[in-house]
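The chain below stands alone and is given as structure tokens, in the form predicted on its own.
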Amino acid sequence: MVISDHVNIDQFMAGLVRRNPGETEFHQAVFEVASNVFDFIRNKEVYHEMQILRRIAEPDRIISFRVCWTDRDGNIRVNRGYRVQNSNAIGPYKGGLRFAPTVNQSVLKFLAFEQTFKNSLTGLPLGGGKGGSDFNPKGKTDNEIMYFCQSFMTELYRHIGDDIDVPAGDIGVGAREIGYLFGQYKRLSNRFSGVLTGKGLEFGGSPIRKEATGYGVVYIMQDMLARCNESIEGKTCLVSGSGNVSTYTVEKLIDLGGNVVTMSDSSGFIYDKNGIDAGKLEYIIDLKTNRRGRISEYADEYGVPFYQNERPWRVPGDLVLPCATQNELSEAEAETLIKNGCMAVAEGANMPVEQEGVQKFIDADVLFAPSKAANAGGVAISGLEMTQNSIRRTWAKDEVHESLRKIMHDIHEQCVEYGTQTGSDRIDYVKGANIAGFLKVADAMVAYGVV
């Protein structure tokens, strides 16, 4: 079928979601990427007779593999595996592992779709993947945990390399998870090699990795706010999350001046009106990491109100960072939070705002950067800490602090390229950002033929 001015996006999506059925998260993901590119390829013929879009909507490979392992009490376990491998075109597949029970093959077609053009974005070579399991670590010792890697690794392996898949972590894969993958990894190829990225400084990690995505995704917020004479400084701030992307958001946010008042985790969110200073940050950092505690803990701590099973957006604020999962925010809670003066949204998390919410905020003008810009500051990070491995080098924090910088101007500065409207001032940062990133993918897809 070669996609011309007969055949719309529904049509274009009708067929998606028949080769794909049930799979929700996959078919919203390549729904908000089509709905921007369709027209801007529609007058580009070789778009259309190589069937660029729907070859990138569709994985180079999808792998899926038994995990068993065996827990504290001596009882067998078992859990499934996958790495999608969406594109190459510009690199080896580059995307993080997740373990969580939410993880399913939708899932993790769509975050490897969102890796694609999120990688494209960064300027660096790389391709997108994803992978992970549906193995909970929560309550987990770390020998179970050890257990589970090490059998996990031993599937992925034959999958990956240095010059062909790198993994990296994301929702329950942190350090302590990628230092049993590499070690596993190591004694199973005999090679010491930047397969994985998220590694220790001892052993090939980069500087500022862990802090890269949040960095980013408040860089993001600075430049959008700067191009309309607006600063972070004295805004009033709602952050979800309380992990790893969370923690170094509100850590920036800080930095710039930023009140950052709420933050949560899957039992709550806390409401300290006050704002979370860098005292109270590194309690809250201390309570995740070290103790695997909750959110409520917090509010206890410093006397402020927490509200179980809820999320923060009916808090009033004028910056919005979502940054905990997929479909976090809804269209009634993206109303809410306008009707409340919020004047601009950072998507932290991949995906976290609900396609009918991203259309409220920008139809209301509110500012909107997506999660394939605004998070892919870790990414970034995480192809300089292979460029490092490769060279056997690792470069100061600051030199490594100072490129992610500038990567994420510059993939804001590609967002104004192809997201301004025509006769106005006014940006679709969503927009920008799906076209610059499909067109380098796209253009490499071509130069290749039908392969």
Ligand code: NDP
Given for the second form:
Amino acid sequence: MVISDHVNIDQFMAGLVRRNPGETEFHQAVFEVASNVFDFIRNKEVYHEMQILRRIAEPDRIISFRVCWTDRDGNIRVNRGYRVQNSNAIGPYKGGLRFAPTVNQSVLKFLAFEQTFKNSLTGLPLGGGKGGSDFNPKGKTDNEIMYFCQSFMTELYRHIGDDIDVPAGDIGVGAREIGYLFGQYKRLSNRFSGVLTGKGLEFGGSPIRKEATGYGVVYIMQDMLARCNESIEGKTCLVSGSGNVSTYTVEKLIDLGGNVVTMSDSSGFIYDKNGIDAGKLEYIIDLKTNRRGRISEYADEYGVPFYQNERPWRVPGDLVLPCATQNELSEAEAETLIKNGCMAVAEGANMPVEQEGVQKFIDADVLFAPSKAANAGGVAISGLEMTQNSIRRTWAKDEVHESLRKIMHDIHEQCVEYGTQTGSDRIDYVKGANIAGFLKVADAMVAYGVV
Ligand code: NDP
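Alternative state: the form predicted together with the ligand, after the form predicted on its own:
Everything in the complex follows now, all chains and molecules, and the chain you saw is the first one.
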């Protein structure tokens, strides 16, 4: 029986949309994977027989809970917490926690789904999950953040564990929040275990974790360019965001001779045509990490323009690295970038380029590394942090850095293997990442039978 004759992506997506009404980010993420995988598995009946795609697109479970805390004025505040455990087919659930008012079930389902394939690409035994809350950390005192984190963990702790589910940071959850969350976990469970990653170096964190995502984004850009006998040196680079991923992306670009001219936050972007150098970047890191300042302060400090409520994509540049948030680069902006001569894009944030924009880049032969490949360096080093915690050792910085470089290179090679266009030398990195990420998870699911 040729089961594939009966399978149709439109019907598959119609079913998904019917079962997950209004969850547009989740639909977008599933469609991107399904559209590549469908073709690839057309004649591989076991995946159809076992309904692999349909099963991966249904999270193992979604935990949703109330988080109560008291603000500085004594008011009782109520937020909603979530953990989406998408798949533990190849390892414990693994993925970050996001605290932002834009967090909802759709956003976390899309992130957990993406995380499943990203984690598979790293080659490490990690499943996929994601969590967070609609809590807005902006403008909160340290104490308010601590009380919120403690209340959040008071429910979450019963659903996680070093062999069950290992959360980490994401937007709005950095070193400070991980410290508070881990402190509360330890207190409730009376266990010191590697249940969270991104921890401080003093209590089980890994060297290079905070730099890993940003460095990894640049490494995959470097590999894509090298394949075309190009390099980062001397290229004008456009970066968005000014958080964890952006700052270490910029640091590595500067290191490799790139001229980074933009950075941003949710209020607008700065354009420094002379380039952000290491000294200026130090100012941003201090501003963002230690003082939690705004990128507009950079404009005042260095006398460059700040464009309020705008995004950097109308500035001409060779290399584009969106590192802030999902859907921050539209189809029209992709067209502008292509017109302005951009040659490569690497997604630092998760799904920052809208679906139609991705297609524009691919059609225009712009090298395009999708987030599940480009930003996998962070979770890869988190995986190595879990290993270090299990064996009660900390590896040297150089050793971990070398592993990061190798993992990113391997991811690039997997994309090349599965993304080479028939009869051409072109690589479709989106397709390559989707298929390579899918295969390992799918084969494990086939081995387990119907569970
Ligand atoms: P941070 O919170 O450290 O920084 C986020 C940055 O993006 C800030 O500059 C923030 O500005 C800006 N931003 C947030 N929302 C918006 C918006 N709606 N419009 C414009 N700018 C916005 O987060 P990270 O750097 O950790 O994460 C950034 C992206 O990278 C996310 O998509 C995340 O999922 C992804 N990622 C992160 C990893 C990590 O290791 N941290 C790993 C893999 C992926 P403001 O300060 O004004 O809010």
